[in-house]
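To begin, one chain is listed below as structure tokens, in the form predicted on its own.
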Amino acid sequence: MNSMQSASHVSMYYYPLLFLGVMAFIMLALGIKVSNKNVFAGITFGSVLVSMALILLNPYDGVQVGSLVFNTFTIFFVVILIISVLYVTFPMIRGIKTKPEIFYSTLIFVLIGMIIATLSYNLIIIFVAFEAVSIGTYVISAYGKEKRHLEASTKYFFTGTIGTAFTVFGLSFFYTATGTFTLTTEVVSSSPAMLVALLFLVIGFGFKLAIFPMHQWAIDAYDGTENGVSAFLSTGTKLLAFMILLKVLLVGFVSDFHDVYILFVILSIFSMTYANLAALSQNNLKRLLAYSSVAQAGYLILVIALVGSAGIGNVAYVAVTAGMFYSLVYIFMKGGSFLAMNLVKKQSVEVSDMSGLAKKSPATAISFAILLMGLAGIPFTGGFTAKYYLFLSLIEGNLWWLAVIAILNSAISVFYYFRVIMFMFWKDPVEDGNFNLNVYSKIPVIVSAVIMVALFFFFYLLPTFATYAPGLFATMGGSI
């Protein structure tokens, strides 16, 4: 391969990112003449779809371009994050009052940061890209004309900056112990500085993943932002933080796996138990879903605890595969549940506001019930399959007692999810005209439910995902 061919070969991997950046600036310019929200939503949706096609068309079986690594594992999470943006593009129209071009161009800039952070194994690039994502999400969280939007964004911003400070400290201690910021070489160091780095990095990224006790911002931010923004924050940014933690802790802290195991067993148990118990007493439906989101993060980080216990091998691959499938299912069951808040005309939705939804729109009520059952892990939903494989991997890794704790927590969650279902099917409507049952509110919920049921029968995807999982560790030793 000559130098010109090589340059051309390399540059095509940057085309999707360049294309998204150009489209974002075009939308900003278009905003001078156009103010139709549907136009900008359509441009965003089309641009993101094109970028996904460009990414998938490039060879990505172990290709390294600069510090970006293109393999089946990283591309899987890139696609997951792109879906999280596509999923909320049109539902977000409801919450935009003015300047749609700024909202949607910011959303695209956020996606660019997410893709770079997902592909990179360099801690500095991951940090910068992650901060770009954070700044963008602070902006879209404040979108709207109500005081509660600004309040939610302010709380989110201040807690986010605390998380950033911990991340910076963690990175500095990591460099002190290893002499490098890259995760593409075999970094083996066991020292007090590595333990401090582990603690600080977990706290820093834990704020974004909203795990106990760094979860407080999530409850107010999800409750105060528009429903589409809540759906995006609880899926896209959360899964990005989960993916980064997988890379940083399971590749960068090989020599400290025992500490990773101890730390994440504690964090997962507290996240699941505290959030599920707190959700039991919630009457505000968005806050109930926010606590549910914290509990779901507790299930997700079981993957990190298990790999920390078992080490890199077949059990680790099974655990990472389970986490990958859980991430895919999570977008639809959690995102769809937050978008279901659009079914009620009120901004602050109580559980009782769902009373009589089955009489007004049976298909929508059944769909929302399916999403809630997915979150609880009830059979015939993708949520059941995801939890089944997650708990099975724990048993295979001889952490059966942790699987029992997780199953008991799932049993607790059934009570508050079925409380919402009871109001939908066995209570009369609180007042006439309480529901907002236009096609834009119903379609996202119904489509999410259909995908949730389909994912239950798509369990045969797991062997395919199992071939992707080793890609997480493939950069160790300096090889891809």
Given for the second form:
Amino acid sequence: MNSMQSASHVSMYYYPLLFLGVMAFIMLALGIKVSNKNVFAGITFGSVLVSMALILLNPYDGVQVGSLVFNTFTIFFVVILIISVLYVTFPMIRGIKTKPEIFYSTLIFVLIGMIIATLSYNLIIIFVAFEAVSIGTYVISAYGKEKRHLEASTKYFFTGTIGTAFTVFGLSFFYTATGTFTLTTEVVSSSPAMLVALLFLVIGFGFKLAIFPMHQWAIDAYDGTENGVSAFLSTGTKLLAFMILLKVLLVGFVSDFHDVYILFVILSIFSMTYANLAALSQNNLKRLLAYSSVAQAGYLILVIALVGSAGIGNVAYVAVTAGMFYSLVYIFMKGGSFLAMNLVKKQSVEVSDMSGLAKKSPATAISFAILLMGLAGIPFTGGFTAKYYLFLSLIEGNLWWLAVIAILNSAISVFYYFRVIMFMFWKDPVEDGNFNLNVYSKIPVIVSAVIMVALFFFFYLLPTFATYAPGLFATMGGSI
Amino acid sequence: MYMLAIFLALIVLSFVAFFMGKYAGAFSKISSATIMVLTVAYAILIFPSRSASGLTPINSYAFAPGIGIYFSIGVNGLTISLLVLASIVSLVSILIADKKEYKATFYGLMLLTESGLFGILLSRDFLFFYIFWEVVLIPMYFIIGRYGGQRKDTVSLKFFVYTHIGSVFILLSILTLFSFYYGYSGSTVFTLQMATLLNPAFINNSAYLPVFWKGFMLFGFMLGFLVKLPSFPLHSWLPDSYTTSPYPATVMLAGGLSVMGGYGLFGILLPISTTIPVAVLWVLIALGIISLLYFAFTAMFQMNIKRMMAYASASAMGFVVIAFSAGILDSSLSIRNIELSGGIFQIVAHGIIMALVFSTLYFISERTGKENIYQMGGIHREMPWLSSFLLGGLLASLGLPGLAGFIGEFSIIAGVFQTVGWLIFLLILGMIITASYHIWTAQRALYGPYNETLGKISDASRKEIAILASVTIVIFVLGVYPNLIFGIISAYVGGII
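Having seen the form predicted on its own, I'd like the form predicted in complex with its partner chain now, please.
Let's see the whole complex now, leading with the same chain.
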């Protein structure tokens, strides 16, 4: 606790959250009179931007307010989650038929939950905030014109509650073993109950992160929901779950790092391999992207395995830095490719529906191709830098063979990503008017592709992130 | 600085070409010619005065110094000769591309491939080396997939995935070196500089680089390079890609891309040759001989002349592998120098010869619409110019004295005899087979009774003759005065061994 200082003006740290909450209620009230979707999207976008500004304006250098920790690391993830909301605000307009105010205010409530869960180092607060996020996402995933949205949401809801049950159970074991819910002081316990807690917490949060074998719901849910929603589910909630796992496992289970390591090595290998192999035979493009999202989560959790193996120190900081950069890139490559589904008018998009996109709109086709190349980790995209740095940190942590498995997996993935590119560029369109090439569909894809390429050239961001990374362990007496 | 300027100009030009609309063809021809002239001028006028061992100073520009990434650029005797080759081959491939269907994208992609090749050869930093190595594949993938012939979609995917997996192993090797060097340097230096990492003292020190990882590193590099060469048994992408891609891209593949594997062997593995176990070198020799013979036999039975030349190209690259590994095994320094320089010369000669052969084939098949050797029959009667050029290309390819192909093969054979002993007969056998099927093909396709179904066809235009004649002159000049680049190469090799 040496580097932590307690803030004298506590309330100012809550202003962004209060502001968001007020704006959400104002929107609900406004909904009685106004029904224009663009208005609500605009308000949401504006208020989320304002809250981001408010958060960044706060002096957040290692301040601890109750169990909330404001340092560069947590704020980084807050910003990432805010970006993931901003990112889907306007593209979501297409999927909403009625009552946009409820949708957008729910989105803001979800964001509030995300921010609290990110900042908090108390397991109960994390849990409650995370539940708020989950319930919100059950609502928005049911939002759409068709029955199948409801079906997807129901599946998501049922598996989600099972996940919750596991989490609660895990938390109770955690408490039994350690006698505390807060992670703000170093938790030391080698009781066997910790193992049970570890396993159950991983299962609980693993459902939200959609890693093997807790991923089955994700394929159906991403496939069944509106494209904007699936983009949000696969970026926002997933990265939140990743952040929470980082925090809970790496701060709460310091004395059980070896078990964390073994568990996550197994989980990541299975997630990557299974998802990549399953994606190979997919003809439904959205399900293909869903499987690739499971595989990407498999790459992400390599970070946890690595920290578990190396312990807290320089290698762990490098690994966390890799995770941070990967999360940033991930929003644009995964979110962008899910939003690219908006380009096709059909509800269930086959790979062959992308035929001839290059002829209709070359810029969009190239952008989507860049996003797919990013997912495959081809140079000159941010995806390459992220993967490169991740593998580098694995190798630095002496997890050689894991890096080899990961790299071979990324070589396998090239097959299915390039198959999509093949259809876009050298097949003729199946029928005329198949594509939906208005501004709302095109702009998100093009913008994310531009950012993807820019992130490759911005890899000097990595040293900056490296100075943020120790902040994860700040409450254990580490540096900021 | 000079080469950096050329390189940056090339990248900019290739992006501009995408937006040139109907002027893209002319634009990219002029740009590519300019680049070629500047590169050759550098090679002939400026480079030799730099230093005796053929190494220029390396210019480094900080990119992300915190994690050891510098953009470093430098030229040595090996890369300058390969740069000249790459610029000539790219120029030829762009010059012959003048079909209506080739839009601005095509020329842009061709120039991008050339930039990638330049990037690979110029980079002195492993990260950028790897990035450009991958960058070359993407435009080729799009060219094959968009403008290719039969089964273009599957073949382009096969090409990409096959070579990508090879590249991935190179990446693993690079990361291995990077990571263990950190320990070797006393946990202070993060670096990806080739000059630092390719350090035999570090690689041979099993206290810092464990034997297993040393082997893994060598394996990764070799796999990546042998896929590109290609060597038996990693060749199955090659005939398909060569056959399916449009002719300009085939020229690029055969002349430009096969440079990559050769550069890998001589530019990256040769400086650390003392770390390669002798047994591995013998395996490489065996692979080289198998490639030489197997591909020659396979080529012999091809009906499609494009496919035949694809196998012939792979067969000729077998010499490169043999020269590399036998050269390292050899104990006598002067002989070693001849063998290794011969291997590098073979890469250069092979590239230019393939450019001649495939461009001539392009003009012939555009006119006759035939690629089948038997159906081409006797075209010398109608198109004497083109068939003479093709004959010239075939003769150069089989290694006729006086033409470029001979110098490489002769130096290799002369040197290798010291090392491999009686196995030399297998090489000679390979050369005999090569000669026989080349001559046989020329006989069946160019001479003999004319295939009347082809009707009346025109011979090459003045422009085409000019292109082909210039390439032929280059082949001839290198054949009678090889020292033009042989001198630079052997200075490089002498600096290494």
